[in-house]
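So this first bit is one chain, no partners, the form predicted on its own, shown in structure tokens.
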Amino acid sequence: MTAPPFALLVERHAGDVARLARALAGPVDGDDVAQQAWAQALAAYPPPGGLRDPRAWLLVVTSRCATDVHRARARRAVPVDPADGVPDRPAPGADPADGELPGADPELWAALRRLPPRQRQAVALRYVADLDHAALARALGTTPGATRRLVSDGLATLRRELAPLPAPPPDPHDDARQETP
């Protein structure tokens, strides 16, 4: 089987690659990740051993480029004005990856970025790129059962982080004050 022309892959999957890049790297670095993914895909096209699922292959390349960006971001020095001292926590919006996607829930995307890398990739490939577990397993180089576990653990962490806090129990002293005249 011959591989389709690369331009056909770009035409069919450009939206998927861009969406996954923005989900994994944030809106600021997402476009750079997508460009890097296309450049690496073109350099490796057609991959050795053939191409059973071009979309899954492109999404794997994209997720690996996003991982490279996360690693590079962690190594990047953050300039600090010595006169201001070191803040206790980052200022809101200080991380360029904290930008909002149109119509996106910023808390959800922030929680997604805090997941461990394998869980983040699995959840993003499953729900952003809409891969089934078989394609997800091929993309991550694991088994469908292991991908189900990665997605399940990632979703459980997201639910825990995003669940509303339970209401505090009623204060018994408030009832006592109301009863006394």
Contents of the next structure:
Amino acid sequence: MTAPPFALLVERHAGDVARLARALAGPVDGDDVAQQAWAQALAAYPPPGGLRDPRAWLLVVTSRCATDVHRARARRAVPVDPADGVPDRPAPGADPADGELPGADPELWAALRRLPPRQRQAVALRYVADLDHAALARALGTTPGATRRLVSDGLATLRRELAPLPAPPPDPHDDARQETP
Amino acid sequence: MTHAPDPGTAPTTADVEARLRAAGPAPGARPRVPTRAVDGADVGFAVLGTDLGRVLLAAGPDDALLACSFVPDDDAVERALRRLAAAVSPRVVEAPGRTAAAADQLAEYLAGDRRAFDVPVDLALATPFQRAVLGHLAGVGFGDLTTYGALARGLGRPTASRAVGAALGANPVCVVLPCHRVVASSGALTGYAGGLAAKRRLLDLETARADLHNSSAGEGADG
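Switching forms now, from the form predicted on its own to the form predicted in complex with the partner chain, please provide the structure.
Okay, now the whole complex, with that chain kicking things off.
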């Protein structure tokens, strides 16, 4: 069977790709990530082994692009001298741009983007992209058991992070603040 | 389901799952076309609204015109794209820039301002026999008519007028390769991919323009 025209993949899955990209990279970088994902998918299309599930394949490409953007950002970030008293991680609040999205949950997306990369990918692919653990394991090059673990660890962290103030999320780098009752 | 748990308590896992599933950017909105993802595509296409109805134009790797087809509905678009994917390459993307020259010439032609197309054509979607038949159309100029039988004789297959008709019916590059200038030996308009009304309209357009051209010599309407 020949692979379907790429344009049909775009038509059918552009919404899911945009959604996952924004969840993983934020609304501003998210559009870039989606563009990059389409460009990379086109460059690799059709994959040599054939395509059983085009949607899952596209979403995995998207999540890899989002991880790359994350890393590139970290490299670009200007190191801040802690002596300046400037916080070395963003406030736990939302990226203000998230609020511009209709139906967005800025607090949640900000918390998601603070998860370690594998957990972030696993949680987003599981819930935002709705992949099952078999597809997730293929995407992350591991076993379904390991992806269940990544997802449940990620969810546990999100639960803690989303606990309402005035219980600020514990910051292991900031011992001074933890002394306040 | 609440998105605002009681103060002081962490949301449950089910809460977080529900928020992850529900609160993504609105999935319903028609996505922007990923315009950057066109480099390296083998086939670029565009769907135009014309006086004849919706038309799909597609250009191949060397920007030659692969298709100019009537696509009245989305199913027809999908069929055309699948045909391109199977015959040329699955790397088919929407890229109006790749077909802009053909689109401009088509618009000029339909406005009566152009008599011949000079975009390169690629008959990758046609069989060898279809190619031979379509090649003979080059001799049928603007405003002229021929018949299936005459084309069959021209091909040295005088009894093949039905096969010629079928080959013209499968013309992947309509209008540009003027299969609309072929009629039954009775002069009747027979089938046309874009419908008989479209065929009538194309012939009327050409007749009107050809008459105008004949009656006012010197009017440089040649395209």
